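Here you get one chain, nothing else, as structure tokens; it is the form predicted alone.
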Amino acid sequence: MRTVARHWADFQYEIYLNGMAGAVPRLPTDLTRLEELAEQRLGPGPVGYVAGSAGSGSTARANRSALERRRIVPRVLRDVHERDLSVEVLGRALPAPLALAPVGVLSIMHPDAECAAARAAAGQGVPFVLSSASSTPMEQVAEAMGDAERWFQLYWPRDPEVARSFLNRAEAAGFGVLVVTLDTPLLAWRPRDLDQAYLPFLHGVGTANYFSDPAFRAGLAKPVHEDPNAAVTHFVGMFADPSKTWPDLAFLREHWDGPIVLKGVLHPDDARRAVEAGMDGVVVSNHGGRQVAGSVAAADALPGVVEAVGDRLTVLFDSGVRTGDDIFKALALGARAVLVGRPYVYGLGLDGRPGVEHVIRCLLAELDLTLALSGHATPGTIGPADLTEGPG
């Protein structure tokens, strides 16, 4: 079933018409400027946590370079009068090939946190992927979204009872896709956070799903409110499990009925193993450069993963996406849809729910226009031939 086509590019005319009454956008429409604005207006700890990367930041820079190095080759005299950005992803009809990536601890950026971002996504019809490490319990986020498309991201805890409880709760709350992050069995060396000695989890921020979970609370000697430090210690001890291996995926398949997507896949052989394990999709991602300094750029890894699994898996993409043309390039390299993270988080920090809506609408307006001006009426017609490579 297809969604009704939306005219995303009309957002630019809305902006121009508002300008007739003297109104200009509250945030820049060049989304690459949001990070600098956030640095100026928000606290160094929170901004550093969002903007920071592993090591010297080389992987984050490589992500941007890999996208910028690829240049679009526009085609002309093609009928692009009527365009339709809608796609089917994991059996779901989406209005555009975009979802909001899972980002934890959003309350450090804005008091309305995940609920504001989720409502913005719901209002625009794009999926919201809720992080396990959210500041808001998953049930509360689900209530804020109504019946809108929502996915749940799992940081796979060491305690299988907590993992089972999370999966049961997410399914009961209407989260339709499970996104399992595999590239964070340990926290990376992140100098911006280390220099500020800033880790929100140690203050009980980003632990809402755990502290509200019956299986988690069963492991505590006292209720969370009576001994919050003990609760934090319990959380730290179970947050991730570096001993997990491929056979453990059977546990997830046993306890989750819907699609399962593995996030953090960069090697073609790992994508093939995901197929063998009965997974439904992968996200080609290096965690936005936050985990392995010196890692391959996500956009450079994408073509090899797509070639390895063909149509056997849904291939999604994130890491380094800042603009509508970045989305175009990821789709041309074979991704079915793109997850965007930092830009919407900056939008949230700067202007709450309207800031997130602004980011979504800017991205999709620019994608719509890039598509049309490159000679395409739908995402399904673009491919590697629409790109060339130049200096990064």
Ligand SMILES: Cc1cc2nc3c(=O)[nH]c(=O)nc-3n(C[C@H](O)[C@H](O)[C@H](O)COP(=O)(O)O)c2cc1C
Contents of the next structure:
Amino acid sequence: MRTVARHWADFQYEIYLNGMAGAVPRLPTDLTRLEELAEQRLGPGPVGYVAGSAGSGSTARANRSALERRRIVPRVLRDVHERDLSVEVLGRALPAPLALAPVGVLSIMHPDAECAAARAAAGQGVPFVLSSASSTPMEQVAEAMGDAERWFQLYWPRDPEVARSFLNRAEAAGFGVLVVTLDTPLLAWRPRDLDQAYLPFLHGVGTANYFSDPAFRAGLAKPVHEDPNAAVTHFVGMFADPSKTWPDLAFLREHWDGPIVLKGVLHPDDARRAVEAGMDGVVVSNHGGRQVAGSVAAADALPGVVEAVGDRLTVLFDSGVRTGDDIFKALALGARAVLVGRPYVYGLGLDGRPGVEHVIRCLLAELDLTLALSGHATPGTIGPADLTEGPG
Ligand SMILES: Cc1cc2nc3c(=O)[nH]c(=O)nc-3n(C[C@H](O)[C@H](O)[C@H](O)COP(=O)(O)O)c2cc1C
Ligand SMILES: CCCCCCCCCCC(=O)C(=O)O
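The form predicted in complex with the ligand is what I want next, because the block you gave corresponds to the form predicted alone; please supply it.
Okay, now the whole complex, with that chain kicking things off.
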């Protein structure tokens, strides 16, 4: 089930060769600079929505420092001439341990929105996880991707008919993995959005899967175009259900045949409950610091979850990944693969599909070089011994 190894580090040579012809990259190769550029070039509402997080931003900052605090201890004189970043995740052969995280309402960043990001992911062979809250109906995104690997992220609607309909549509449209986000039963206190009174969903943006859904529409007195405000109100009441508990997962197991991954798991006991509920994986994530202000950093939670269930579930990771060495560290802490969020969204906002491609290629070229320069030829040999903590 292995993919053909791609030579990610060739991107480095491509950049230098283009330089000989007088061309430099359109976007920075240090992806931590994208946020600042986006702040300068994109509108305050959209960029505030993407860059913003819960409360004073302490969780988002903690995500970064938990990754930065951990330092790689490189090994030398190991043969790293031939390298292969490919990994198997949930029965799928991926070219690298990376997927694009589900991010809602991408049309606020670029008119080509989810289709542009999905095409970029497909072109690089990286799975695209489509948000329930996308600006484009799932069938249209699927069509843009051909037969490339795609996963569907579920915000579990309160109405079981709508939930069932979403699952049926996603399956029919070729989404192979269901990612159920559990950390957003309510929208958190997000000062950047509150201060601007900015929430695109209330204008019917990011509601495409709902407004195109027959079960959702059946709950409306009038068609969406005749009474859009009523449709938005119905969406707000439908979007999530804070009364859900662990036994409710049986509903999803019953209606989804493929792998199911729970996103937003941080406690080892919750990971154990995911095993008991027959789930296939978890994403150790705090939603990029956008939900619980003062939450544990995702990278600090990762080792505990891996220790509890790493032999029984596929453990994925996100929240704070900005560089190739961040990916290396997450793998060393036991993640099978990582999801990248904001960087690809800034890439999209700044340069559309090529911007997203740039982000994927930079991350994987840097990962490949970090791997090699640390003494590894494949992700499979990376482990906790490759990291140290503290001022070292
Ligand atoms: C603008 C924005 C929208 C998001 N929308 C969703 C979503 O619809 N569903 C979801 O599960 N996670 C969503 N997330 C969270 C991401 O999937 C991911 O957990 C997070 O971005 C990772 O943190 P990072 O951006 O710091 O890498 C969103 C994140 C951002 C920044
Ligand atoms: C008043 C609540 C309206 C609906 C909220 C939509 C939820 C946000 C979906 C995107 C997301 O996950 C994010 O982090 O932002």
